[in-house]
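Just the one chain here, laid out as C-alpha coordinates, in the form predicted alone.
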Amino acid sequence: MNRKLLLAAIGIAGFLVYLTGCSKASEDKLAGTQTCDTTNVSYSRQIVDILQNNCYSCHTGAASSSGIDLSDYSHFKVHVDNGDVVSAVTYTGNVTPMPYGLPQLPSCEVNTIVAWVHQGAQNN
(Lines of atoms letter the chains of each structure in order from A and count residues from 1; the text may use other names and numbers.)
(Lines give C-alpha, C1' and ligand atoms only; values in the text may rest on other atoms or scores of the structure.)
Protein backbone atom coordinates (compact mmCIF):
# COMPACT_ATOMS: atom_id res chain seq x y z
CA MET A 1 0.00 0.00 0.00
CA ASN A 2 2.77 2.43 0.92
CA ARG A 3 4.52 1.70 -2.38
CA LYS A 4 1.41 2.66 -4.38
CA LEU A 5 1.06 5.86 -2.40
CA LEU A 6 4.73 6.70 -2.96
CA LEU A 7 4.45 6.07 -6.71
CA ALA A 8 1.32 8.21 -6.90
CA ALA A 9 3.06 11.05 -5.03
CA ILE A 10 6.09 10.84 -7.33
CA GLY A 11 3.81 10.86 -10.37
CA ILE A 12 1.90 13.91 -9.14
CA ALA A 13 5.13 15.74 -8.26
CA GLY A 14 6.58 14.97 -11.68
CA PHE A 15 3.46 16.25 -13.38
CA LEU A 16 3.58 19.49 -11.37
CA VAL A 17 7.24 20.01 -12.28
CA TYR A 18 6.32 19.45 -15.93
CA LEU A 19 3.51 22.02 -15.76
CA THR A 20 5.64 24.70 -14.14
CA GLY A 21 8.43 24.22 -16.68
CA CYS A 22 6.15 24.65 -19.69
CA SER A 23 4.90 28.10 -20.45
CA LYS A 24 4.50 30.42 -23.38
CA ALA A 25 7.42 32.49 -22.05
CA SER A 26 9.68 29.43 -22.00
CA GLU A 27 8.57 28.51 -25.52
CA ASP A 28 9.18 32.05 -26.77
CA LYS A 29 12.62 32.17 -25.16
CA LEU A 30 13.63 28.87 -26.73
CA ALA A 31 12.26 29.93 -30.11
CA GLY A 32 13.91 33.36 -29.88
CA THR A 33 10.58 35.14 -30.24
CA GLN A 34 10.53 36.90 -26.88
CA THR A 35 9.55 40.54 -27.11
CA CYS A 36 12.30 43.02 -26.46
CA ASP A 37 11.11 46.39 -25.20
CA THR A 38 13.73 49.01 -25.99
CA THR A 39 11.58 52.06 -25.34
CA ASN A 40 12.73 54.26 -22.47
CA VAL A 41 15.74 52.13 -21.56
CA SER A 42 17.07 52.86 -18.08
CA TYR A 43 20.70 52.57 -17.02
CA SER A 44 19.79 51.48 -13.48
CA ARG A 45 17.00 49.05 -14.45
CA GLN A 46 18.34 47.41 -17.61
CA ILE A 47 21.92 48.35 -18.46
CA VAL A 48 23.39 47.64 -15.03
CA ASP A 49 21.82 44.15 -15.08
CA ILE A 50 23.43 43.42 -18.46
CA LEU A 51 26.78 44.72 -17.20
CA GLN A 52 26.58 42.70 -13.97
CA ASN A 53 25.75 39.50 -15.84
CA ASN A 54 28.28 39.89 -18.64
CA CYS A 55 30.96 42.51 -18.00
CA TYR A 56 31.78 43.15 -14.36
CA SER A 57 33.67 39.89 -13.87
CA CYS A 58 36.46 41.27 -16.09
CA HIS A 59 35.86 45.02 -16.15
CA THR A 60 35.59 46.23 -12.57
CA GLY A 61 38.11 48.17 -10.52
CA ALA A 62 41.67 49.32 -11.12
CA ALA A 63 42.93 45.87 -12.13
CA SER A 64 40.26 45.29 -14.76
CA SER A 65 41.02 43.71 -18.13
CA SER A 66 42.73 46.08 -20.57
CA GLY A 67 42.34 48.84 -17.98
CA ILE A 68 38.67 49.17 -18.92
CA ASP A 69 36.60 49.75 -15.80
CA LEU A 70 32.84 49.65 -16.31
CA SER A 71 31.95 49.54 -12.63
CA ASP A 72 29.93 52.74 -12.53
CA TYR A 73 28.13 55.12 -14.84
CA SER A 74 30.97 57.65 -15.22
CA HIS A 75 33.52 54.98 -16.16
CA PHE A 76 31.09 53.23 -18.50
CA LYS A 77 30.01 56.51 -20.15
CA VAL A 78 33.59 57.19 -21.33
CA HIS A 79 33.45 54.03 -23.44
CA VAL A 80 29.91 54.78 -24.58
CA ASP A 81 30.91 58.26 -25.74
CA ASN A 82 33.91 57.06 -27.77
CA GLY A 83 31.77 54.41 -29.50
CA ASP A 84 33.58 51.40 -28.10
CA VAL A 85 30.59 49.94 -26.24
CA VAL A 86 28.31 49.78 -29.27
CA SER A 87 31.16 48.49 -31.46
CA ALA A 88 32.06 45.80 -28.94
CA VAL A 89 28.55 44.43 -28.44
CA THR A 90 27.52 44.66 -32.12
CA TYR A 91 30.82 43.15 -33.34
CA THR A 92 31.54 46.14 -35.58
CA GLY A 93 34.43 48.57 -35.74
CA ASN A 94 37.99 48.10 -34.60
CA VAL A 95 37.40 46.98 -31.02
CA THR A 96 37.50 43.49 -29.58
CA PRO A 97 34.04 41.90 -29.64
CA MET A 98 32.60 41.49 -26.16
CA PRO A 99 32.16 39.51 -24.06
CA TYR A 100 35.66 38.31 -24.89
CA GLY A 101 35.93 34.63 -25.76
CA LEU A 102 32.19 34.06 -25.28
CA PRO A 103 29.22 34.09 -27.66
CA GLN A 104 27.72 37.44 -28.58
CA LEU A 105 25.15 38.76 -26.14
CA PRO A 106 21.53 37.86 -26.93
CA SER A 107 20.07 40.22 -29.53
CA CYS A 108 17.69 41.76 -26.99
CA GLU A 109 20.58 42.75 -24.73
CA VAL A 110 22.54 44.18 -27.69
CA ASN A 111 19.46 46.07 -28.87
CA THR A 112 18.82 47.36 -25.34
CA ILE A 113 22.36 48.76 -25.06
CA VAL A 114 22.21 50.32 -28.53
CA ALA A 115 18.78 51.83 -27.83
CA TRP A 116 19.99 53.28 -24.52
CA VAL A 117 22.95 54.90 -26.31
CA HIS A 118 20.68 56.31 -29.03
CA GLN A 119 18.30 57.60 -26.34
CA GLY A 120 21.10 59.73 -24.90
CA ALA A 121 22.83 57.25 -22.55
CA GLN A 122 21.33 58.90 -19.51
CA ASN A 123 22.18 58.00 -15.93
CA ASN A 124 18.59 57.10 -15.09
Given for the second form:
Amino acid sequence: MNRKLLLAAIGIAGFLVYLTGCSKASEDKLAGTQTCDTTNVSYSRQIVDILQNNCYSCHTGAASSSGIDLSDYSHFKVHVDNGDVVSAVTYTGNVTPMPYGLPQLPSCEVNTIVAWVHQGAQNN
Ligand code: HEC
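Let's see the other form, the form predicted in complex with ligand HEC, since the form predicted alone is already up.
Below, the chain from earlier opens the complete complex, with every other chain and molecule after it.
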Protein backbone atom coordinates (compact mmCIF):
# COMPACT_ATOMS: atom_id res chain seq x y z
CA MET A 1 0.00 0.00 0.00
CA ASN A 2 2.72 2.48 0.99
CA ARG A 3 4.59 1.53 -2.10
CA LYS A 4 1.58 2.42 -4.27
CA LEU A 5 1.24 5.78 -2.52
CA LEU A 6 4.92 6.45 -3.08
CA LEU A 7 4.61 5.60 -6.76
CA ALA A 8 1.58 7.89 -7.06
CA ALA A 9 3.49 10.70 -5.35
CA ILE A 10 6.44 10.23 -7.70
CA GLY A 11 4.04 10.22 -10.62
CA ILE A 12 2.41 13.47 -9.54
CA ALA A 13 5.76 15.10 -8.80
CA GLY A 14 7.03 14.04 -12.20
CA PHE A 15 3.95 15.42 -13.88
CA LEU A 16 4.40 18.78 -12.09
CA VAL A 17 8.04 18.96 -13.16
CA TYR A 18 6.93 18.17 -16.68
CA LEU A 19 4.32 20.96 -16.57
CA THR A 20 6.67 23.64 -15.21
CA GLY A 21 9.41 22.51 -17.59
CA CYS A 22 7.01 22.89 -20.45
CA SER A 23 5.82 26.37 -19.53
CA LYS A 24 9.42 27.45 -18.92
CA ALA A 25 10.35 26.29 -22.40
CA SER A 26 7.52 28.19 -24.05
CA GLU A 27 8.42 31.34 -22.08
CA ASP A 28 11.97 31.08 -23.38
CA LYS A 29 10.67 30.62 -26.87
CA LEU A 30 8.43 33.70 -26.56
CA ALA A 31 11.28 35.78 -25.18
CA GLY A 32 13.41 34.62 -28.10
CA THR A 33 10.95 35.76 -30.74
CA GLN A 34 10.49 39.12 -29.02
CA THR A 35 14.15 40.11 -29.07
CA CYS A 36 14.41 43.46 -30.77
CA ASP A 37 17.80 45.11 -31.17
CA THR A 38 17.39 48.89 -31.34
CA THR A 39 21.00 49.90 -30.74
CA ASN A 40 22.53 52.09 -33.46
CA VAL A 41 19.57 51.93 -35.81
CA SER A 42 20.49 52.58 -39.44
CA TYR A 43 18.27 54.55 -41.79
CA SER A 44 19.49 52.81 -44.90
CA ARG A 45 19.51 49.27 -43.53
CA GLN A 46 16.47 49.24 -41.21
CA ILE A 47 14.20 52.28 -41.57
CA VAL A 48 14.01 52.16 -45.36
CA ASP A 49 13.00 48.48 -45.13
CA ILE A 50 10.13 49.27 -42.77
CA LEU A 51 8.96 52.20 -44.92
CA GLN A 52 9.23 50.15 -48.08
CA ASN A 53 7.07 47.37 -46.66
CA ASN A 54 4.49 49.59 -44.96
CA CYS A 55 4.44 53.17 -46.19
CA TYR A 56 5.80 53.69 -49.71
CA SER A 57 2.66 52.22 -51.30
CA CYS A 58 0.86 55.44 -50.32
CA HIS A 59 3.66 57.92 -49.68
CA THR A 60 5.99 58.17 -52.65
CA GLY A 61 6.31 60.85 -55.29
CA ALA A 62 3.75 63.28 -56.63
CA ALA A 63 0.74 61.03 -55.96
CA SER A 64 1.53 60.67 -52.23
CA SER A 65 -1.40 60.53 -49.83
CA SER A 66 -2.00 64.01 -48.40
CA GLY A 67 1.11 65.15 -50.31
CA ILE A 68 3.25 63.38 -47.73
CA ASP A 69 6.24 61.97 -49.58
CA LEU A 70 8.39 59.67 -47.44
CA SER A 71 10.43 58.20 -50.28
CA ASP A 72 13.82 59.68 -49.48
CA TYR A 73 15.66 60.85 -46.41
CA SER A 74 15.18 64.61 -46.81
CA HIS A 75 11.43 64.35 -47.46
CA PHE A 76 10.93 61.78 -44.69
CA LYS A 77 12.96 63.89 -42.24
CA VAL A 78 10.51 66.82 -42.52
CA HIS A 79 7.72 64.63 -41.11
CA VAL A 80 10.04 63.08 -38.54
CA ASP A 81 11.16 66.48 -37.26
CA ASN A 82 7.62 67.81 -36.80
CA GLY A 83 6.81 64.69 -34.72
CA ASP A 84 4.14 63.31 -37.06
CA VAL A 85 5.88 60.06 -37.98
CA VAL A 86 6.41 58.97 -34.37
CA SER A 87 2.88 60.05 -33.41
CA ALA A 88 1.41 58.19 -36.37
CA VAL A 89 3.18 54.86 -35.76
CA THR A 90 2.83 54.97 -31.96
CA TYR A 91 -0.87 55.93 -32.18
CA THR A 92 -0.30 59.00 -30.01
CA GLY A 93 -1.05 62.69 -30.47
CA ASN A 94 -3.48 64.25 -32.91
CA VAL A 95 -2.33 62.64 -36.14
CA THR A 96 -4.06 59.87 -38.06
CA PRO A 97 -2.58 56.47 -37.06
CA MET A 98 -0.38 54.86 -39.72
CA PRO A 99 -0.22 52.71 -41.76
CA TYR A 100 -3.60 54.09 -42.80
CA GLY A 101 -6.50 51.64 -42.44
CA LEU A 102 -4.14 48.80 -41.56
CA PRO A 103 -3.11 47.19 -38.24
CA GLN A 104 -0.43 48.94 -36.19
CA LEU A 105 3.14 47.95 -37.05
CA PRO A 106 4.65 45.16 -34.92
CA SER A 107 6.13 46.61 -31.73
CA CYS A 108 9.70 45.89 -32.84
CA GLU A 109 9.24 48.03 -35.95
CA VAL A 110 7.62 50.84 -33.94
CA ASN A 111 10.46 50.66 -31.39
CA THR A 112 13.06 50.68 -34.17
CA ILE A 113 11.62 53.88 -35.67
CA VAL A 114 11.34 55.54 -32.24
CA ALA A 115 14.91 54.53 -31.33
CA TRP A 116 16.27 55.88 -34.63
CA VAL A 117 14.52 59.21 -33.98
CA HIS A 118 15.90 59.35 -30.43
CA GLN A 119 19.35 58.56 -31.78
CA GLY A 120 19.21 61.72 -33.88
CA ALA A 121 17.32 60.55 -37.00
CA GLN A 122 20.55 60.43 -38.94
CA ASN A 123 21.01 59.62 -42.61
CA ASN A 124 23.12 56.62 -41.63
C1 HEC B 1 -3.01 52.82 -47.41
C2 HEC B 1 -2.31 54.06 -47.62
C3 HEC B 1 -1.34 54.53 -46.54
C4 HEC B 1 -0.30 53.82 -45.97
C5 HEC B 1 0.10 52.38 -46.22
C6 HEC B 1 0.36 54.75 -45.08
N7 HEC B 1 -0.25 55.96 -45.11
FE8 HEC B 1 0.31 57.64 -44.11
N9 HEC B 1 -1.31 58.64 -44.80
C10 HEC B 1 -2.28 58.11 -45.64
C11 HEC B 1 -3.39 59.04 -45.75
C12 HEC B 1 -4.67 58.82 -46.55
C13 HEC B 1 -3.04 60.16 -44.94
C14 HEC B 1 -3.90 61.38 -44.64
C15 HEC B 1 -4.68 61.04 -43.38
C16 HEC B 1 -5.50 62.18 -42.86
O17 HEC B 1 -5.38 63.30 -43.34
O18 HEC B 1 -6.27 61.90 -41.92
C19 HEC B 1 -1.74 59.88 -44.38
C20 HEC B 1 -1.05 60.73 -43.53
C21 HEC B 1 0.18 60.47 -42.98
C22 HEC B 1 0.90 61.37 -42.10
C23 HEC B 1 0.39 62.71 -41.63
C24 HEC B 1 -0.54 62.40 -40.46
C25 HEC B 1 -1.39 63.54 -40.06
O26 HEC B 1 -2.48 63.26 -39.49
O27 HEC B 1 -1.03 64.68 -40.31
C28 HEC B 1 2.07 60.76 -41.76
C29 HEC B 1 3.18 61.30 -40.87
C30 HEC B 1 2.08 59.46 -42.41
N31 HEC B 1 0.92 59.31 -43.14
C32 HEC B 1 3.08 58.53 -42.26
C33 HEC B 1 2.96 57.21 -42.67
C34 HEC B 1 3.92 56.18 -42.31
C35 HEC B 1 5.18 56.39 -41.49
C36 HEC B 1 3.46 55.02 -42.89
C37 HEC B 1 4.05 53.66 -42.77
C38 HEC B 1 4.25 53.16 -41.42
C39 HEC B 1 2.22 55.34 -43.59
N40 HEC B 1 1.95 56.67 -43.43
C41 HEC B 1 1.47 54.41 -44.31
C42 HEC B 1 -2.20 56.89 -46.28
C43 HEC B 1 -1.31 55.88 -45.99
